[in-house]
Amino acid sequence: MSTQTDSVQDNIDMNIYNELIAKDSDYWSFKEDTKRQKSHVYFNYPAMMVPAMQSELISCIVKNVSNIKTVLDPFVGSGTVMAECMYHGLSFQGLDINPLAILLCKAKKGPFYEKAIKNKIDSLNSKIDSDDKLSIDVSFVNRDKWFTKEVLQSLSRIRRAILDENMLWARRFFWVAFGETIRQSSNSRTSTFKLHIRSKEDIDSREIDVIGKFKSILRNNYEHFCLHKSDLNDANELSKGSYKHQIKLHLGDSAKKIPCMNGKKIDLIISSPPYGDNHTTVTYGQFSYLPLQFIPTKDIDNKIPQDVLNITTYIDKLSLGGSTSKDINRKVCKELFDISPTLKRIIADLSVEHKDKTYKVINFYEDLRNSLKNCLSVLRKDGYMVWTVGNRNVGGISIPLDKILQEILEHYGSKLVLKLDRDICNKRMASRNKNTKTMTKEEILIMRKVV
């Protein structure tokens, strides 16, 4: 029986392989299909996945594998995988350590009351226009460094109007547009994900119509909200304006715990994990710090620690490899090196000239290992995984995340079905940073849990 079952699974693997490998690497770059639409445009979140690519991968898995009903993304980010799963009628579970990511996902999942949200937008705009107060309603460290007085006054007018809305689902939709307005109106440069102050000359010369900017973003989000709803309606995935299937979102660390969905195993994992610790790759925490100063945490999640608002680097310290400790456990190192000979070789090479950087790399991969173990613990046997990863450089040495991730997953009972390479188009980062070239390619690993 086991041999017969294995043969069936091997045939499924081969079907997936043949279908996806038939498309060349240029196809997977999606050069002509990188424009974001529907809920994917609500907020300009860092390092967002390509929706069309994820949709293609989901379609292939669902077509070839029976009984795919639930999907997990342990690094949910802006919710690209979640939205694409909704179009395929799948239940979804997502985790992230960033409260702003959880807010974006909660806003994107609905409900989709089109007429009601239009009326609420009109009411909100009227309240903003009729508010002539000049008070500033938020206070935090370095507030006046990051915002001019006039901008703070306008943001406070918008904030007061949103707080006057009594429906949480509508407030969340408004907070997302407000968060993007905050990001664009601050004195931090938008060319980087880090908090980086503009020059005094730039700040003094800027003319920002904060209210107009907010209304424009909100109007654009409403238009894409309607498109999002229309596509879900066409797919027959809505009932009385709400998504028919379950969506569960958790503010939490996948390296510590991933809850089962209703006590059952997950059928499919689709995700793009961080490519390294947030301090030296994408600083999601710094990027999110200013919007979170204005948005009441109770409207996002009731478990957000106060330090998220007090410390600019707090979220990034919680991320994979976020620990700054140089006290590396020898037992941990031996276990990691036994699991991944590739990582052992990289650390040996890195130690020659950049020994100070090795602890960051080891901390990251230890956290990633724990996250992957937790993912596998909630994935059913013969469940599939789709991982989109990039190989970064540290000290001039390429770190093959794709190979290390594969070795970790194989050690814990998974097998590689297929690996695809793709060019990264429309990057939101420079081709070089101050230390090295940034990545221009990504790898897609499709794997199956076999034990």
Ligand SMILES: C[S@@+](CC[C@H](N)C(=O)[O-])C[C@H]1O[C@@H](n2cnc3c(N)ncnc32)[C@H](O)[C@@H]1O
Contents of the next structure:
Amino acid sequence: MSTQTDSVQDNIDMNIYNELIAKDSDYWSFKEDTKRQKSHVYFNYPAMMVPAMQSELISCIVKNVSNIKTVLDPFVGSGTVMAECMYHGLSFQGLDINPLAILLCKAKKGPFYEKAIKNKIDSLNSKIDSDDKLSIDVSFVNRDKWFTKEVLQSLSRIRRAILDENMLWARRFFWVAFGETIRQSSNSRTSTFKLHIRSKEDIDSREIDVIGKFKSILRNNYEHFCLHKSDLNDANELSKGSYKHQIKLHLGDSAKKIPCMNGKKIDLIISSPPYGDNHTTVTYGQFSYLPLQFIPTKDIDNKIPQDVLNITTYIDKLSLGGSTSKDINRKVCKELFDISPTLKRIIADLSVEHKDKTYKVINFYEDLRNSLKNCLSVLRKDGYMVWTVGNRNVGGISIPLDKILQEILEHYGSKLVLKLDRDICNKRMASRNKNTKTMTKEEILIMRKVV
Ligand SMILES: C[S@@+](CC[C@H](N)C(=O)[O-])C[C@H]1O[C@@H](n2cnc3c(N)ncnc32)[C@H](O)[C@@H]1O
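Take the protein just shown as the form predicted on its own and give its structure as the form predicted together with the named molecule.
Shown next: the complete complex, the earlier chain at its head.
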């Protein structure tokens, strides 16, 4: 039986629907809005979301739904959603399995002491310039494969100067620019997210001014730090240089546990999960491996396992669908197929010629189902969700993540409010990856938890 409250909620859904559907898929592509700004430029993380699009979706929901105060991103990545939530004055909770993602978010959340950071940058640069030691301060497996001796000496100079800074918030800001410098100066190709060594000729002929590169990235990040701060100031969201609302960031697996925020339920979830297991889509872990060898883990989080640093594939194995086990529990499989007829059909199709590929897909969706269940357990009734997803190919078959995600969420008591699609034209995907190269569209699902 429908109640008056149901009809109020249905009206809110209808308002959101009407407001968003009025703009066509061309609009949502944000073709003109390709230049990243503010904290979104700090680090070139893979598959970053489009800030303007997330901002518009947040504005629409905040305007139409009363009392939206807290947002969760269970796959927080480099914090695109987080930064946009800050401009809307929302409290925020983010989780990621990748320590580098947590570092990026911690650096973006402030504090915003503009004069202090400027002085600290000047002092950091002088320390780097006056250090003439040639020692190499880090050691890890295959270090000399991934870096030349000269690059390691310069990176060590920068690292010593950063370690000399006594404020953690400033060190984090510096580590982010340092991380980007490491990525650009290593012997791994930048055309792929995987660790992939350059040719010997390429390595021998490259001339890398590591210190110049670091200073230039840091200068650029500082300029965008000031813009980030200025926008937060204009929105009246800063108090004595710090963001007024709470931001909590957890290094963790959203398929295992998502904490409540101060014991209270979340009002809104906005996220973009990985589109498939990391090994065959975007290897966030391999991408982060080299920077994490140089950045002291205690400056990121004190719970980082040592294995993260020892094995290049460790983070990717921990991520959604990362297990390589072929030992799928029949009961789990049946449950998943009952929940998602689309997944059942896809696995049947895939089994015809690619039985070996079905395990990975099932492992991924079982982990995703657990994450979604955990998300719903911390979301308040009538809380909203915005999921941005893309459909990848496996063995030539398109896997409709949008439909499967919708079926899982509906099974656990949610309702689809609206689905939008957009062309991907300014998102940094793995263009050389055979599984994602045909991915040109993204779907945005707006859903509401109804029970
Ligand atoms: C597409 S990115 C997220 C983009 C992000 N929402 C933003 O605002 O830019 C996907 C992220 O999911 C993370 N991830 C993968 N498996 C995870 C898991 N089991 N728990 C938490 N995070 C995970 C990856 O490390 C990656 O950073």
